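As a starting point, one isolated chain is supplied in structure tokens, in the form predicted alone.
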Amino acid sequence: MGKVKTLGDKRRFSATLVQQQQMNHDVYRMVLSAPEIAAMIKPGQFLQLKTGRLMDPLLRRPISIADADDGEGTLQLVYRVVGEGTKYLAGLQQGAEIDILGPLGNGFTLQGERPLIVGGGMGIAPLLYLVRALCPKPVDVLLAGREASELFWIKLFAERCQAVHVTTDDGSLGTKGNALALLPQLLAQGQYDMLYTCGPDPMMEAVAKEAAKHGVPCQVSLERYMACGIGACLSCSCGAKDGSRKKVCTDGPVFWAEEVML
């Protein structure tokens, strides 16, 4: 069981690593033992990793939720290397401790009887604890990826969805484009009531597009860069529609779509 600290109102905690793999070329997936925060994280939340021994690299790194089982104490991470820190996370073997913060931000608001998932690159991630929280509820997923290689995640969503579909950029699996060579014909169908994204920004800006034009409600998932993750920085602010700056570690990471400027 992890050793828990108190940080102010959030909780800085040890969690134990269970499991390490490696998923394509560069990209991992960590399962971790961390009862206490297993029991408490909402889907779309995320932690902040220290990604060293001493102070180099000296931030922590942001991760999304990929998964968590309050039954078993357990935590998933879906990560990409992309820079020292990450890698430093790849190269931990079984039964290292991890220096986590959190959960941090504030998660997706749970509506809706018939609710369209679409996730685009690393921004798949979050949306898989998504899934489990919707059960029973029949959900759809809509996957975007610029290869094959990058969708791995197929057989998870598989899983617990209804039905997934896929789009890739090269055209190596599924529909060829990317998630708009899908989106409007799914959403014609009329039957979603709900629809939650996570992925880059102009995929996410479109689909929202897409979504309002159908009159169906859409949640956006942000990721930013993040120094602190506690709305002390103002590193990850974004503009909101109505003129005023959110902190996307504290306000979001997820909004209302006709909340924030994508």
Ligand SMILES: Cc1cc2nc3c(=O)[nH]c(=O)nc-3n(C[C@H](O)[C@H](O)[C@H](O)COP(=O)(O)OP(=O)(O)OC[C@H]3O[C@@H](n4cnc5c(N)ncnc54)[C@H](O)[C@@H]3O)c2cc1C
The other form holds:
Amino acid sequence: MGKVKTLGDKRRFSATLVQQQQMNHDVYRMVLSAPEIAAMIKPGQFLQLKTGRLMDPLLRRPISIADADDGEGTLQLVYRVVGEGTKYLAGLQQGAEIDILGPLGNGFTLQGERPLIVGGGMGIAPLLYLVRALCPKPVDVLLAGREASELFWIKLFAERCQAVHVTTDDGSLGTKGNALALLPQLLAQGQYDMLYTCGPDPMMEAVAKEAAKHGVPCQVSLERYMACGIGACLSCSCGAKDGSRKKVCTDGPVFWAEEVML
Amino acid sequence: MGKVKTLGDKRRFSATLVQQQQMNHDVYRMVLSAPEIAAMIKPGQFLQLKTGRLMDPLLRRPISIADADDGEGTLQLVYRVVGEGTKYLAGLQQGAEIDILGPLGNGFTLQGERPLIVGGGMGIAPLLYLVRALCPKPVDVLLAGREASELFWIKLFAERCQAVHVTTDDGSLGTKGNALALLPQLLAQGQYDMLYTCGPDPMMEAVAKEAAKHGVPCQVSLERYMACGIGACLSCSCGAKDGSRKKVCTDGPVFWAEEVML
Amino acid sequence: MSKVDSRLAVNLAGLQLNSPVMTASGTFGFGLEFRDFLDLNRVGAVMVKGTTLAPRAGNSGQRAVETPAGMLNCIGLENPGVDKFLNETLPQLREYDTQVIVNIAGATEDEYARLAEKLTVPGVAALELNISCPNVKQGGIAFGTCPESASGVVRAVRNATDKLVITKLSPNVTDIVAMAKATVEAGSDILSLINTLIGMKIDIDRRRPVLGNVIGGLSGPAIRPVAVRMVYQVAQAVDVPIIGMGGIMTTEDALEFILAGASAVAIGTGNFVEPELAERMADELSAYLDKTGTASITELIGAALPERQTREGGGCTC
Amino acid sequence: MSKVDSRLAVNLAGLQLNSPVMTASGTFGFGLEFRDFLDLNRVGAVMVKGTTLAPRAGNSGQRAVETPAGMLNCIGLENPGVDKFLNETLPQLREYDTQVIVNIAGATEDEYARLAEKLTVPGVAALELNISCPNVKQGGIAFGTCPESASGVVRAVRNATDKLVITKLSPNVTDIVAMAKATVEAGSDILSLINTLIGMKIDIDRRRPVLGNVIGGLSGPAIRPVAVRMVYQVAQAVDVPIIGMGGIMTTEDALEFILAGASAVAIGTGNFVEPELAERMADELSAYLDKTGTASITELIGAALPERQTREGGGCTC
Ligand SMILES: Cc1cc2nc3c(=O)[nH]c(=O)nc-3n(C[C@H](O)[C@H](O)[C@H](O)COP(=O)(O)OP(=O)(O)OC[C@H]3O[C@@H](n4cnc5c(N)ncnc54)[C@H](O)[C@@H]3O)c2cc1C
Ligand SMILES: Cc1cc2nc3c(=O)[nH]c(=O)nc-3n(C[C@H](O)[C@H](O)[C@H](O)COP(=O)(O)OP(=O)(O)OC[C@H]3O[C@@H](n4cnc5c(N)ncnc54)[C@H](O)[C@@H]3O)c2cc1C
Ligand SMILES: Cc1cc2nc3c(=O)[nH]c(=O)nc-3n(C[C@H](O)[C@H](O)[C@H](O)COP(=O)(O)O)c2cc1C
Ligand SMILES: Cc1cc2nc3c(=O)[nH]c(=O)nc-3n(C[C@H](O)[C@H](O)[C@H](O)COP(=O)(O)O)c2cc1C
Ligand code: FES
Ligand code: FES
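If the structure you just shared is the form predicted alone, then what does the corresponding form predicted in complex with the ligand look like?
Whole complex next, starting from this chain.
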């Protein structure tokens, strides 16, 4: 462990799996030893992981940084098993080597004194590392999930956040409803001067609108199908409000809400 | 171990890897627990192994039975790592499950009282199990290899055979030369009434010719590229002396020398 | 799960199948080879190996090789000839409750017609015309690469038999829709697509082509996107049923073809990896109908097609 | 191993390359995106993303999806337009010791000609004509699917520039050799092959095509056998140098194309998986020359081809 060799270029590394933990029926948390990446990576950036021995799957899979510890040289990834690539990751044992490109993309802009964070579903992953970077600012977080088991996140955030607010679609935990069931009142009451959000596009769109209404600057972190993750293929393109196109992988994945169309 | 479940049809089984042993720089010996196959399989038959998790490689890989023990419910395979499929096999750990079709093909005809066996290179693999089946008849064997390290087989055969003769191309062990350097004198001296051979086509051709010269019946075991191994694709076809075509996988891999063209 | 599920029954222009899952020509021998692996009665139809008038020995040298997610083959139509098929194989196959479709190949229109006549016997449900083979009269260019020569074969067969005529289209053409329209107009009752793409592999150590025949037919999952695209395009252009094939390895793959407009599917290369696949897929399709509350597989045919009017696709693909 | 190896130098009709390994259009951005991954000076040539007269926003909806050993894309030629390329990108690219080849696409012959005129500037080594795009004057049928329309584009460009003209052939045709001959006759100095095969994928849950554009271009190892076959056939039919591409992921793959007759190769989809591949492959080719005692990579070009006279291949592929 701790041994990370580069694979011959400047942003391709071999990381060692230190720990694998199952968080709920289909979500796993992985700790990797990758000191070179841990030293560079910023909240909101992501990695491209090779998820197979040969060409099946062929393309890498993009995964966000859920946490990084420069001192220990470790990274944390939290991922849901949805297909063969993530199934492969979940099957890896301690000591396994993973071929990684990264850090990739642009991270969040750290600004404001009283940030609010709104995360939905697997979009919560990159926000945990963001909270660490925002410390010691007092951060509040609003986590939205379909049901209670999706919100194993709470205790991870609780250590670092001032307040953790929760909504679930089925009401099995916290307020019943989606993030919007709570957000307007949080924005009205709190003195937030910055909002960060990551989750499904419709959620982020509504969150951004609400933030605008309250004059709070807002950054969104987008997810698009990515073939390369490094700006080469244009498969991740999204429309910018100025009519141009942005690459989610290299221009983003984090954008100012007013820059892009969700 | 010992647990073998069928995968839903009559000749497809899941076998458990019991032991993996490296025999020389690129050859491995694998012991599998597969009682159902062990109970059925005859010398000269082979298996089709799935050598990957997904579709890479896509096709199964044919491997001969080097030994089988019905009592213990085990099989032995001896294989050389030449590409991705065999590399996958070599990387499997004890307890791994392997998806297998088999037994496939027709085995050797057990006849005669004083058999001689001639094997070359990896073609030696199926002959070891043949010796077991021929016991307690007194069997002599002639093993031909490029150099000494290929002939780790000697001690395996020595336990079961009357005499073990050896040739190597480079003279590093036994008589210098190929199988033909020794075969004529063995046939002239011994009272052999049956000959079995497996190895490269040119070797088998020469061996069969020599056997014919001495009036000794001879069976050859052929190797051809096989896409299916079950008689469906005709990729393994070989020419029969009567002008027809034979499928090596289902009509063979064992043929009477006078049946086929090598 | 091993009983016949009537929700899986499909009728292709009169070809009645117990299951929409058939087995593709050249990948399932004459069916009998698979008796140890599955219940032939559960296979919708067996499309037997390409059959010619005279027996053929096929190509020499290496005949198959694996490629990424696929394989190349150049068997060269090795087969025992139509007479032996009729006398020896057909009687055995007829004992099973599966439809027998005979894939035929000739070097002239007349050879196709004579094959069709000979095969107009009880027990043969349909003829599948393999038009990917070289047309000797046209300098060895495959019949299946131009609408005129393909139509000629179809017409010759159409006039020689009252059996159902299935034309199997080659994907190695510029315009698959033109091929489909021409062969339907010439009298095809059903279309099969796709046959293999032409490819090759070079052995870099020997510095020679791997296959004895130099070029071969590419099959397997690698070609599935091309096959699905062609089925989707042809389904919008013709009114005859389509048998979809090309890289089907799982039940999801079969559904992809059905949603694209295929009324039935055929497993090819997949039979080599999982010889029981055609039977298991029928079970899995039943389970899918259960799960989705679908009354019949026929409800799914073409469900991903656009309304006939809307022309979709065709923009820049790069 | 990071110095230039003169044994790797190739000259394609005057296009002088330090390494026979280039990067394919649309898979390497404008090259600059890869500065963090490799040394651009070690890339034989950068073939930039398909460039059009006006900026294009490309297709909407999902633009790529993985398939077995391959991927589909329907980017829709998103690009900043030729003027921005000339003013902003080219000056940066010119700082590297790599050849710049501009891939161009138009909807009319005239658009191709105007692009060629604009790109006849220092720093552009050659123009690569992407003729897989719809020809608006011919009802949206791609230029590259018939010899006449393809020749028209080549001639228009040939008359508009003295730069080297590379025609990039589409594999979605019945007769690749006819396309090659026609475009060489019309003035191509070099041929590139192959572009992507047309394919599609259906999302069985949504029962809709996955790609926003419905159909897309299939690339990656899955198509390599088709690409090698086409290079092998075309190399026997024309006398201009060929740039081979289609599924190259390893040095062995590159050698397969060179043995089949390609004078240089381009990495496409492979850049997504291993962004340093083009540089590493140059090193590995040097090592291969050492191992095999080969004085120059040029000795290997076409080494697996038959004597010109012997017609090989073309028999039954099934
Ligand atoms: C910048 C970015 C960061 C991400 N971070 C996380 C994370 O931290 N945790 C997490 O669980 N997931 C994350 N994802 C999503 C994750 O990449 C996909 O779930 C994963 O690629 C699925 O791969 P698979 O082989 O398991 O499934 P597949 O069978 O390939 O696909 C299943 C589903 O995942 C989507 N998907 C597949 N490949 C990609 C791809 N290359 N890019 C985008 N979507 C894809 C498909 O569209 C499909 O809907 C992130 C995606 C992006 C773009
Ligand atoms: C009936 C039979 C029995 C065999 N028994 C043994 C055995 O006991 N021990 C052993 O080491 N080897 C045996 N072989 C050979 C073995 O099947 C190949 O070495 C193996 O398939 C190579 O797979 P790969 O993926 O490692 O290599 P690949 O990279 O696929 O190929 C490497 C080489 O192996 C050959 N090969 C690949 N696939 C096949 C195939 N499906 N059929 C035949 N040849 C192939 C190729 O032509 C190539 O030259 C047998 C082959 C046959 C036909
Ligand atoms: C080994 C082999 C032999 C084949 N022989 C024939 C044949 O004789 N006639 C025919 O029409 N198609 C033949 N085919 C093509 C298949 O029937 C099928 O159309 C093709 O393989 C695509 O399906 P798949 O990708 O599922 O294999 C053959 C295919 C393979 C792999
Ligand atoms: C995402 C993507 C975009 C592409 N864009 C272009 C393009 O703009 N112009 C072009 O001529 N080819 C384009 N191509 C085709 C490639 O240049 C190449 O011909 C093809 O992908 C085959 O090579 P490969 O299998 O190595 O990817 C594109 C391919 C991909 C995958
Ligand atoms: S994923 Fe390729 S450009 Fe963004
Ligand atoms: S390997 Fe398929 S018939 Fe023998």
